[in-house]
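A lone chain, given as structure tokens: the form predicted alone.
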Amino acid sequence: MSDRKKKSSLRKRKRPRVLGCLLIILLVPVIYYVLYALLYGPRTASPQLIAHRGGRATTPENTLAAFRNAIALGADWLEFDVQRTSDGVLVVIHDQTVDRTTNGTGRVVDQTYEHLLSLDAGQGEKIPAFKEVITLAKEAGVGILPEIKSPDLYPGIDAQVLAEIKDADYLEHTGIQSFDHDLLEAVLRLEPQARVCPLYGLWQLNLKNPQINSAKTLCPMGEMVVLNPWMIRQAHQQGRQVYVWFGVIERPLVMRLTLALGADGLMVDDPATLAGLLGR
């Protein structure tokens, strides 16, 4: 036989060997997904429609627009973050600077509240102050989500905002979220009513023991509930829910798919999308 036939025939026989460990590839996804869609039991009834930054895929993050768009849209609750300035006022901005999302510089904790207002955060839009979101939802009777960020550069701000929530009465329709959870125990040191709901992020796969006993919702990363979609079922085990937030890969097969596996509700920036896939 020539050397061409009989490599010829060689990748003829390689070729059934290839195909058959694709199909495996592709099986194991499968099998697990459907695996765990077996064991899991019935989905959440009514999922949470959660703005993430009010919803910035159409509107300017984090500012009054976006959130009265998500209103809108039936959007349950409102993410935001929370940082303060350099006098004292609570402002909700996702960054430590205002570089990224308006058309100033510098940090927020270096300047007055007087001076963000001066700054254009999109389209006209104005860095709100954090009592002025609460205002909104309460008129709207939707709740909030705020974020509490970068506590090392703000010492007190979980007493201010506790004190910011309780003044406008609408604790009880408020979820306190931080990665940092020494902070969110600090919360509940303050007021043990609070609702808090730790964050965890990439590679954090395991929701099985969280450090906060007394959390009644917990928001993993997206992307991970894709990876280990039974850190939902052992929140459920323990009565939590669990709200997913995502890094990059919010597409609306990806929300169906979160949806499936037993999120009680997803964070995203198209609430659009979101609120189509929900029926509303």
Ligand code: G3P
Given for the second form:
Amino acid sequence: MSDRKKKSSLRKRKRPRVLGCLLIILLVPVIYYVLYALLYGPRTASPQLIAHRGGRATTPENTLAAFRNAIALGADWLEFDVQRTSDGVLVVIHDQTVDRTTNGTGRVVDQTYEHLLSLDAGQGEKIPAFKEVITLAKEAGVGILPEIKSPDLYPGIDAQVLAEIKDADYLEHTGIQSFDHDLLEAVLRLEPQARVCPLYGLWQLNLKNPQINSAKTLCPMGEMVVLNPWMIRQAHQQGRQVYVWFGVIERPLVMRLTLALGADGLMVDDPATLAGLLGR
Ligand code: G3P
Ligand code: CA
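Form predicted alone done; form predicted together with this ligand now:
And the full complex, kicking off with our chain again.
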């Protein structure tokens, strides 16, 4: 047999082995997840549908239109972000500036509430005041998960957020979120009955020893849960609930996976899809 023929038959013999190895590499994580879900299931009885930024997939984020849409879709909670104007009004907007989400420019902290009201936050919507969102949630009977953004920019924002929630008598239906866990500790010192929800980013793969011992709800990024599926069960063993939020992997398959891994709630941009998965 010529050298060329020998090499070609060798290549043909190697091909199935390479394909077999690839198949095993692909199947191992699948088997791992299926076994994990089977061993540690079943999923939480009634997972909470949480509209992230009100559910920005189809409506302008963090607006009353988004919140109303989420409520109509059966959301249990509204997730949103809180910043403060130059004249001390708490407003619901994600970024420190109005540039991305409105037709205006500049930092929220440098502008009055009256000026913010003149801006278009998308489809003619306004930037809502925190108080307006509490009122809407209360009327609809849904919970709220305000996230305190940029606390360094807004001295005393923890006490102010708490005061507005208590004024509306809505503490029982509120979870205050932040990546700044010291801020949440401060909230608990001000109001031990408050429910705080520490947020965790991708770099924090272990929730075993949360800094805030009394936190009953932990909010890890979905990407973390995929990399470390044990974290939800560990949190459950400590008597905590887990509400998962997503970075870039908010897909129906990943929603199903995190639910199978025991998530107590999912914060999603697309509440309609999750409502469908939950049969609402
Ligand atoms: O609440 C979790 C999530 O909202 C944090 O990310 O940037 O959407 O506020 P972000
Ligand atoms: Ca948020």
